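There is one chain below, alone, in structure tokens, taken in the form predicted on its own.
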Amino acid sequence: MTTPDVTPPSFAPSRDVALQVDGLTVEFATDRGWTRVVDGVSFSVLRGETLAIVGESGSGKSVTSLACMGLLPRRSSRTPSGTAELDGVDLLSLPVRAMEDLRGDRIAMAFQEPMTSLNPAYTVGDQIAEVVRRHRDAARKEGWRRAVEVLDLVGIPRAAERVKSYPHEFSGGMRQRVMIAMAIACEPAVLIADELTTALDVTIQAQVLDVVRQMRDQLGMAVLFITHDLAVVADIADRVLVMYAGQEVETSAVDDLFARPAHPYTEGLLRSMPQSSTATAATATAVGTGRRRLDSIPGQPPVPGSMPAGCRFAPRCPYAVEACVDGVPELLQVRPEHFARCTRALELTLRGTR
């Protein structure tokens, strides 16, 4: 497998650095043939910190958080170039058997819907156990200390009793403290959040992010936090990667991207979220009513297999020139730790939130 030529400085190893993906390319088997849907992918997410990738559903950010989980269908997708490193390990290389030993150990996922991740015929204290039981040799009468112990971690009340439970005895927000507690029960190193509170009221959605947060900073983990919820973002991440057509258009510390998109496509995402704050004339509505009129980007994603030339956002792009399609643009720094695939990157002054 082969990494890019150049790799940008935000993305260089270092010794806090839990896991490194540099250059990850994703195909799925089509009629057409082999179809790409990640294209040359890099990041890094820091012991402690959690990385937030965002972008449209079909960007493929949750491709590339499966294809780094290995648990994409291997008859009908590859990854022909990238490496994604946990502990000096290319996860990409294994052969399935080792890949299994790692996946629940030191690599590990929550997914979006519990009700079809957890088994109904289980109770939650069995399913738990047997993470605990395949990775840490247990004895069952140990995989059901820590079935107990974790779920007092992430905050299920009666902990000791409601181990005891069937998945449909929880409710959906109660449900997901199930999931990241099966997660973190043998104390990865990285935990993969994919669309973790998609489903829940805003109420509950707090009340998720809380122990997300509170795991990674007991527990020291590298957080790898998938969503299209930008709101989300802003609560949860140290920095953002930004997905579109399956490609990174930008990277950023949290705050810095929210107060000063260098994309066009970010500026985009950013406007389209609902806002509290008192409008101005400019985006007052045409009935006068003074509330911000919700923007939304024209058009639709490329579909994979039959990408623009140049700018994949340029068919979209308000901003885009002759110079957006005629060359393929890459990652510019704009700023210190502030990237983006823009060919006018260094001379827009796109409007953010903050």
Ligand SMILES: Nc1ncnc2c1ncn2[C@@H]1O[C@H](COP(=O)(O)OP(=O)(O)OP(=O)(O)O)[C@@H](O)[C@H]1O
Given for the second form:
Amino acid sequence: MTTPDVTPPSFAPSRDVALQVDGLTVEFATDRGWTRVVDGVSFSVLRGETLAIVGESGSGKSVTSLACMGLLPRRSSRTPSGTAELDGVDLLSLPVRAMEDLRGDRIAMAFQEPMTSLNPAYTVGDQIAEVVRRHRDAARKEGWRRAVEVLDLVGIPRAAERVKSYPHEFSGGMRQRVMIAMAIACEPAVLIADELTTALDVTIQAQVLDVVRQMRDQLGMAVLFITHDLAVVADIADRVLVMYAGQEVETSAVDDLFARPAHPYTEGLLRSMPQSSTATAATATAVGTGRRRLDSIPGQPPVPGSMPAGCRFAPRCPYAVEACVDGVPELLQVRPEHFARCTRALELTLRGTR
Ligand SMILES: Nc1ncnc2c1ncn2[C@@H]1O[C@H](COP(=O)(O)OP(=O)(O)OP(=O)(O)O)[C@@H](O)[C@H]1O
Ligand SMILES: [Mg+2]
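What about the form predicted together with this ligand, after the form predicted on its own?
Now the complete complex, all chains and molecules, led by this one.
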């Protein structure tokens, strides 16, 4: 048997890499001992690009990002292997205080629910100024000046006045902008957005995505955009990492992924993408505007701690053969910058949406 051509997906020139994750493995303490929920995930995010991580609920998207932010629960989790390098420093092995210094400064995060990062008891100006003061050693006045500046940057009208408002005085979409303003106040190298637009209606979602895009371009940030919504991926991402059951199963430039998926799981996700969640006209084009039957992927993902021995997707895969059940698939290179963890990736022709 010939050895498959296996090349790690982190092939980009190092000077452009903002965040480089290699072989990240995360385990949680459970009744049955340490249970692995993220298993050897590798990716890089380049300056000025958006990498989307997509996958069903429970696939390990948030845990991957929390590991990079040093926000996993300290007692009940561990990372037995892997590195996450930012500015030449491995975030996974940083002492708590050093990670606190980086968080909000070189790497920042915005969530689905703004009130997890905004304190209802303080004005948004106070909160943004505090972040700036902490990381930039700036005086209070300088912090306020920066707060007005970033609120204006993310499109809050009358920023000089609104800086004195409390979080509850903003609408949902505007609060999301405030949270982004706080995250980018120190111009981080990496912005992680976890389901940032999931709770928003389609119009506001498109506006918030625009803000993320503009900030990425103006500040040259690397954006790690986590979502379960492929329509959002089509709208915002340059490259995509598809996760399934704690592993990366496919990675590619966004256009190639939608046009020619190489993993049956990705094909399944594309086929189950509701047309109603299309965010913008650009997205509608990306996902195809013709009427298509929606096929959700039959079955459920495996539960951490009881993964199938061979390919983790095999029990749900319409293309599975005996070899898939027996052998553990490696990431195969299917095209120059396109990899899939499927033994049959090179022989299958799967259906995309473009
Ligand atoms: N603190 C924790 N303790 C134990 N298990 C956890 C903990 N946090 C997450 N998990 C488990 O890790 C796995 C991955 O969870 P994660 O939150 O990363 O999924 P996700 O891909 O972000 O899903 P969603 O789309 O629902 O946000 C799940 O099985 C989850 O139950
Ligand atoms: Mg999540």
